[in-house]
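Just the one chain here, laid out as structure tokens, in the form predicted alone.
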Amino acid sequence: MKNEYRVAIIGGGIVGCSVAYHLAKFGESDVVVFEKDYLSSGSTGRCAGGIRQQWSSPHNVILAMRSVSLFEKLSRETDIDIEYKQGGYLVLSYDDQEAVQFEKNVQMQRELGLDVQIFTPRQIKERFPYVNVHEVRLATFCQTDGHANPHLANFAYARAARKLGVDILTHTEVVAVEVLHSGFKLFTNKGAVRSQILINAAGPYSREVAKMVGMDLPTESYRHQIMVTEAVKNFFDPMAISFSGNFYMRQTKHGHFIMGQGDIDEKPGLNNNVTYKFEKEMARKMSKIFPFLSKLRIVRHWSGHYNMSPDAQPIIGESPKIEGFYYAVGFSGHGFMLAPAVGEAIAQLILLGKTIEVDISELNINRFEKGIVREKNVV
């Protein structure tokens, strides 16, 4: 660990490692990433790995479309197989009002250039005969959506960044930050480091990190549980998800089914415990929608965190009050799928003073002064 870097990043999940990689790719390798545990130990390594472009917010659609274009070449670019598969996303609606909103969403998504379809229950059954369409109003489907292994994608960015000269320090926790006249002084459990620029990519700990520099970010973390079944032969290509049905599920490369849901009774805070209630509810619901699951055994169950923002959209940019302090937080459960585009955009903002491919200006914290338009497509 050097005494000084141009850029310091707090958080070794896929967002922090994507920022580090893109900074180095664009020519700035005087970068350090601080991870208090091991790489992919937080929200990244605990997510389902979905990569979706179907959103109700145009900002999220644009970010996700750019991320897909970067995911498509990430394995070749980093020489690591991230198990990326564009098996599509089947988004099921069980609510009449939501179905109407889906039709509006599709119109907006198509205007932005996304190839997305609307399926009737009969069309769903014809294409995906293993899905019980009882009570389904309609579905939307985008073939270029998909999924990947979150650990491997995280490691791909980290290893590629290291090859370009970035220092990635695991088991190194930033415990305090002093804001200097020009830059920052970070106090870690292994010594102090100065940096000109500081980036908060701390996921569930985003608010605590922001408080170290005297800023209050409006983010809260909520536990989300997830479980996986024993493996069977691959036959389930898409990621299936429902906001009104409150679930998501996909089959991994090795045949396991990974699935989860939200809990309206969950309180904010950091909690990695799991509950039998979750397993019971998921097993009952998912076996009804996907009858083949009733014959499979649950083999693992864990929890992670959604770092929520007030409108369920990420908070990205530079602080309007603290020069040199950037953040990419509040992804509301979708940091993995947006990380490539966000890492690229933050790197460009730092090095060029502007972004090239995606405009993130309206995703900065000052948007909340204008009111909130909430992203609806969240489990």
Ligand SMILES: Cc1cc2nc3c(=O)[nH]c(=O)nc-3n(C[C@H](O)[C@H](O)[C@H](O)COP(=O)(O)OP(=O)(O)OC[C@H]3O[C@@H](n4cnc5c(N)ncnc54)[C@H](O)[C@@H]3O)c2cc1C
Contents of the next structure:
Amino acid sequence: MKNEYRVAIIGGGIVGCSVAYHLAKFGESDVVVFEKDYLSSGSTGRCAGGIRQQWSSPHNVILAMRSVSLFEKLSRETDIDIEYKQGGYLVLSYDDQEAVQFEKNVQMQRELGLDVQIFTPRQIKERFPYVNVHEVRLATFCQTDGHANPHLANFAYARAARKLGVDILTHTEVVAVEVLHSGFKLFTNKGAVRSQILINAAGPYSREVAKMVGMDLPTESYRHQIMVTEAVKNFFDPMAISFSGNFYMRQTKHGHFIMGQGDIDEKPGLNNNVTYKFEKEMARKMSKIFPFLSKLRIVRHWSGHYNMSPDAQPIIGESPKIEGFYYAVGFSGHGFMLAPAVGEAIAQLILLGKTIEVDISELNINRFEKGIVREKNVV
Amino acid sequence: MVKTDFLIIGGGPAGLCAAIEASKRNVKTLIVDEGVELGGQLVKQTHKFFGHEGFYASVRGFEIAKRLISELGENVTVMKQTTVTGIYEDVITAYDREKDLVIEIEPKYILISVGASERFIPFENNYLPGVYGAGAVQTLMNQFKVLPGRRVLMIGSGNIGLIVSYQLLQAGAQVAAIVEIADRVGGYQVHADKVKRLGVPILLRHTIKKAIGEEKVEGAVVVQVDENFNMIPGTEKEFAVDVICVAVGLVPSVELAHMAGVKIEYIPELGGYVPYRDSHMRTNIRNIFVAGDLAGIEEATTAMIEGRIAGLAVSQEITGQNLGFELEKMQEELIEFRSGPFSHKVRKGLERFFPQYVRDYSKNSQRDLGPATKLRPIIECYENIPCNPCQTSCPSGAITVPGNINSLPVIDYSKCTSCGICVMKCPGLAIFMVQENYQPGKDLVVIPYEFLPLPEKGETVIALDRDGEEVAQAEILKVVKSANKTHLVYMLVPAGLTQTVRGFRIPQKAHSLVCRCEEVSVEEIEKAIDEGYTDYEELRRYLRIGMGPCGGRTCRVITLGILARKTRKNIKEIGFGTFRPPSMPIKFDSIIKGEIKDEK
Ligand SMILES: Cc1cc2nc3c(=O)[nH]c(=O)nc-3n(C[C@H](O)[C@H](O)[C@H](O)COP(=O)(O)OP(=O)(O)OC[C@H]3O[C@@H](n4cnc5c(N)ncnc54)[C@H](O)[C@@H]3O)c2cc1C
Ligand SMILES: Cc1cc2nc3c(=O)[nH]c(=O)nc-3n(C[C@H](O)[C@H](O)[C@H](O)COP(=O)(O)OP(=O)(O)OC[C@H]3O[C@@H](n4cnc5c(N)ncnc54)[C@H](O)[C@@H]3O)c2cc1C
Ligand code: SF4
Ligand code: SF4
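Starting from the form predicted alone, produce the coordinates for the form predicted together with the ligand.
Okay, now the whole complex, with that chain kicking things off.
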């Protein structure tokens, strides 16, 4: 650890590591990442690894499309196989109103250049015979969606960033920040450091970190549970998801099925425990939709956090009040898939004063002054 | 949903005794045990037990179990063949194997007395069917009356290895040999003599190199090791056996306790990771208690007393009766038991939780570890043996063995000149020297060493603890040769390890699986650590260690050992990761069936 860096990043999840990597890739390696625990200990290491471009808001579609083109290169660029697979996302709708909305979404998505199909229940059955389509209205499908191993993607960015000279310090917690006339002074459990630029990529702790510089971020963390089965032969290519059905599921490269759902009764706050209620609800629901699951065994069940923003879209940008303070937070359950594009955009914003591939200006905090338009495609 | 006042998870001696105390006081109690019969380890023991009469000494193990079961009152419900699979935020789950369904339990108080699981060692082909832990062999043989095979190779000469060998012979199997890597028998001499008398060779300084076979075990290669535990090429012996039985120790089964939020601490003296508990067996969570081998690897006798204490403490709270007198009596029994020299380790481990007392055994050992910055001897001579060279050799009269020669030596550090003579002279190799903060971040430990070749100055070795377990890498500072062949090896260890490191070995390359489910080898782990994955959780995620159905039961401890050694950290500083439910794989169907039954 040096005494001073140009850029300090709080959070060694995929977002923090992606920002660090892109900064270094564009020539700025005077960067430090602080991670209070170990790499991927936060939401990233607990997430499902789904990468989807089918969103209801154009911002998310654009960011996700950019991310996909970066994910496609990531294994090669970093020399770590992140188990990326473009098996498509099958989005099932069980609700008439939602089905109508899906058709509108698809139109918008196609206008943005995404190749999305709409399937009737019969077409679903033909293509994915192992799905029970009972009560399904329709599904949308995008072949270039997919999934990757979140730990490996997190490690890939970290390792590549380290190779380019970034300091990534694990077990180093930022406990307080002093805003200086120019730059910041960070107090960690391993000593103090100065930086000109400070980035909040603290995932579930985004609000606490913002408080350290006196900013109130409108983010809140909610527990999400998730579980995995024993491994079986690979046969299930897509990631299946439903907002009206409240579930998602995919098969990993090693053959395990990972799945989860949301819980509207969940209270905000940090909680890493798990409930048996979740297993019961999942067992019933999932073995109905995917009958092959009923004989499979659950091997592990854990939980992580969605860092929610008021409109379920990320909050990204530089603080209008505190110069040099950036944030990429509030990913609302889809920060893994957006991390490549967001990391690239933030790096460009810092180094060039503007972004090149995607416009993220609408994602800054001042958007809430205009009112809230919620992203609907979330579990 | 099953509601009960007192849930006892595990009906071994500890759980049974807790249930007896609770049932005497009319507490509604439920015992859940995954075995076919209650009794835990007792059921498998056909030999007479050590201990004291009040706790069934000289009664055979399975007889003790019968007697305990007969004492259970009517308010005790028993669920056999049922495994508790998770302690969740909302409920506790148990999987009933016979009915193939999951039961939900809501208790007011919980005793976790699930005992221990077996340690495991890596060797080539150790995943072949026919490689068993000693516990599995005992279960098959004594409980199911099935011989695991005809001819067995036993690895380990501790009490369990010796007893299981004896039991195998009794059951009609052959024991080709007992292999012991150390240079002496680990267990009690009496047990060793028993098997020797039956013609079983005990191969000291030998270890298993590999299992032979395609589909299952057909043989084993055993090899001699040198003074540094390195295999000596050319000394391989082949044994035609169909079973390899591994009996290299036990580790407390902390999974459920950890899931429930109980604080887990690394206390090697108690078997490794153990749950925190107070003298009433209560953990940091008010309504959760632990007892028996889970609370620290010990004996059936202490497991029974601990179980009674937990049962009394819970009864006292539920019924409001004052059981202070009964509790006091049981505490006294424990103290009585643990006063002997063989209980020293356990007492020392328990000191971490609360003070320990000894009775009748007035022999005081050296308590004060001396001034930290001085190079000074640490005398670890705790067994009362007739011996005093330490006293007679010390030129400055710092060490005394007061009164009888059987007394334990004590040292006056103010008189000690740090000469090291006592370290060389002690025939028990029970004296070491240490100096904290010799260099910034480094402590000095001096080990009496009687092996050849001697390590060289500047060489990196693997520091070992009192159990021969790897704790860190160490650097040889100097080697002082002695005419009496007890050489002094001065080595630098990471700070904080002066009371941990008591040996070392010269590193060797192994090629064996650490995680059998995901087939991860020692080399892969070492390579990943070199690449910067220096947390257990990072390694787990990178290499998939422990991601298989066993949930990391066998590979976790081995991985942590490698990690500690490679990162030169004390194993206590390394987080040991998380345990997640379910503790055994559970079918979707079994969950649904349990729910349907609940609804009816
Ligand atoms: C069950 C579940 C399933 C999900 N599935 C998906 C999915 O399929 N697709 C998808 O795109 N997203 C998914 N997500 C969301 C995704 O996990 C997150 O949006 C994403 O991982 C956020 O990454 P991050 O780097 O911002 O946060 P994190 O990975 O949480 O990283 C933040 C890090 O900051 C560290 N930190 C915090 N405070 C400090 C401090 N003061 N000092 C030092 N370090 C600090 C934390 O320890 C943490 O490691 C899921 C989330 C959950 C919980
Ligand atoms: C070969 C051998 C010889 C021994 N000889 C002696 C001796 O001579 N004298 C002496 O004092 N001690 C001896 N011991 C030690 C003694 O047997 C143990 O210390 C004692 O049995 C520990 O008791 P316990 O109740 O803690 O655990 P255990 O006896 O191991 O009982 C634990 C119980 O919990 C159950 N269980 C575990 N997990 C679950 C779960 N998730 N759900 C439900 N149930 C579960 C198991 O089925 C088991 O019945 C010997 C041990 C062995 C192996
Ligand atoms: S180190 Fe020397 S002086 Fe100290 S006790 Fe041993 S013999 Fe005596
Ligand atoms: S010589 Fe060694 S074994 Fe004997 S009393 Fe002294 S320290 Fe103990």
